[in-house]
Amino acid sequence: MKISIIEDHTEFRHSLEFIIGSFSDFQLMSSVGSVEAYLQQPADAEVLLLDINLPGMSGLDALPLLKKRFPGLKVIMLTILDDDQHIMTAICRGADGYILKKSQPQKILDAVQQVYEGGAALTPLVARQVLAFFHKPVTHSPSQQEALTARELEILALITNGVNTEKIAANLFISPQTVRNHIKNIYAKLQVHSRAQAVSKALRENIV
């Protein structure tokens, strides 16, 4: 099983390298500290352990790019972040698993095995938060969705699919600044303060 790592914390990255190298079933293909470094020398990995908080491009921003460039790659987010916004954004952008760094080494290896075999890997805490997220009662008022213009709904849908500002502008033939203005209006109407919050609310309340 071919595994790669993108983790900027040197000590933790070396720990992962040691754990993976301890099992004959696993082969470490590459281990780097940033997405940019990985893209410069991409290895033929089957499973990627990806941190979220990274120098340069974040793990969440990298997910759609990695999935597009390497269609068969399974990606497990390995992070300290356990809030539902990061979890749901990662899942919506194509993550195959979401594991907390405080997990026991064997749990991390089990997660790799699960996604390699086509399953999804979530720690119990993350799984509970995902279930709680979808079980939240819908408090969305129809007037709130109706307050979004057709263009704002279009942009919100693209945001939900992980498309960045520049690509939204290119797709819609408008300037990046116009996109940013629309996003500012979307935040105000949805009463959110970030893309992650906007994505979470859009999915939970079936706005797009």
The other form holds:
There are 2 protein chains.
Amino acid sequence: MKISIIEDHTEFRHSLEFIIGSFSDFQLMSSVGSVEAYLQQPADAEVLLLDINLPGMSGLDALPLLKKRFPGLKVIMLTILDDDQHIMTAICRGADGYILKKSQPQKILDAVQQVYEGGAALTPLVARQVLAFFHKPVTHSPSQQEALTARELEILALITNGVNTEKIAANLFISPQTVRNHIKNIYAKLQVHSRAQAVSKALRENIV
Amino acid sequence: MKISIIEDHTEFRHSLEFIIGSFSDFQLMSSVGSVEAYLQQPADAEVLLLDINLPGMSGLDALPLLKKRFPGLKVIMLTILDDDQHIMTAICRGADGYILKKSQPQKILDAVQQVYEGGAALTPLVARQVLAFFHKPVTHSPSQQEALTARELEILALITNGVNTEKIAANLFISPQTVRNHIKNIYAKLQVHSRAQAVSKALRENIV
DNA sequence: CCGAAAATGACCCAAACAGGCTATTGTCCG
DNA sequence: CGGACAATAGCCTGTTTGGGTCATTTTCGG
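For comparison with the form predicted on its own, provide the form predicted in complex with the DNA.
Below, the chain from earlier opens the complete complex, with every other chain and molecule after it.
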């Protein structure tokens, strides 16, 4: 298993090198202090430990670039912060893992092993924040506003796909006027006043 | 740490009981074979191991119900399948963990510990599938269509919030007519023909 | 079996919108 | 300097939408 490291903090980098060097399963290919240095002599690593806070190009900015240049490379973000925004940015840009520097060495080795085997490595607290993105909207939405009926949900779904009144009516085999009435009721329940607002609310609050 | 189990497969349930009983940190409150049985004599557990495939009400359907009735209860889904759809459903309904039955006993204990400490417990392969939901859309979207200008993005964002032409104009200190023109250009680039479609595309492809 | 809620349908009207065309100004790049 | 593009602005026309009010039928739970 070929591993590279990009981490500017010399002391911590040496620790990582030591940990990885302790196991014969792991082969350290490259260990540098910046993305720029890494790109000058790229190693064909399989797993990359990438710091977020780096001098020059940040780890977050390097992520999509590295993923594009080395397809198949698994990248684990290493960071001191478990900042919500950083986590989501990293994940959206293709990170395969996100672990905190304060983690025990064994956890870091586990993470490398996990991503090598095709999994993703998240510390439990990071995983919690990721999951929050899914069930936050769902839990807070059904509370406030009135519930939509099945028919209304059906029509809202079509509106959300940009279908106009005429086509919705044709689709559901009902009169356009009836569609209009349903839409009025939907607006009242969602407390919106236009299709654009309805679509926005429907998508953001996972009503569809 | 108070733990309950809902699992219909008797043999596996007994294994779980045994594993949990082996540690003095854990206190087994209740161990039953169905959601219905659990609701009849609810225990004030802190962590619940919940099977997905259950006779009667499924674990997925019970999830929101249990979460509502016992706020603060952490639920770990236990299942044989790592089916994509089940995972996402469970997460959207508030699961705090999702682990496979074939996991080593130690992993299950770790998961309980992790959710108890406020984290989320996902096996690496499940985590991979969750992450895929984030970086899939981002990678495929910026390809096809033409890029929007800064002004167009600004206006698209306002449209996405349901603001009408008049208000957008007032907001940006430009003429409503100019806003109309920008919107026409946005429509052309996004290949849509209405605000609703534009909002839908903007939100679904993370353009805003 | 009755009443509430949902689904269906209609009319009107003012406002908003979509699409077509033209035009001026500014900026940036080759 | 000249062309490309973005941002600004106007006009016209037909369509769609949002809001108001009313009425009939169906469905479902008490």
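Basically, rigid core = biggest C-alpha set you can superpose within 1.5 Å across the two forms. Since the structure is predicted, the reported quantities are computational estimates derived from the model, not experimental observations. Positions refer to the first chain, counted from 1.
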item	value
Rigid core fit then Ile20 CA moved by 2 Å or more between the two forms	no
Yes/no, Glu152 Cα shift of 2 Å or more between the two forms with rigid core fixed	yes
Exceeds or equals 2 Å, Cα of Ile168 between the two forms, core fit	yes
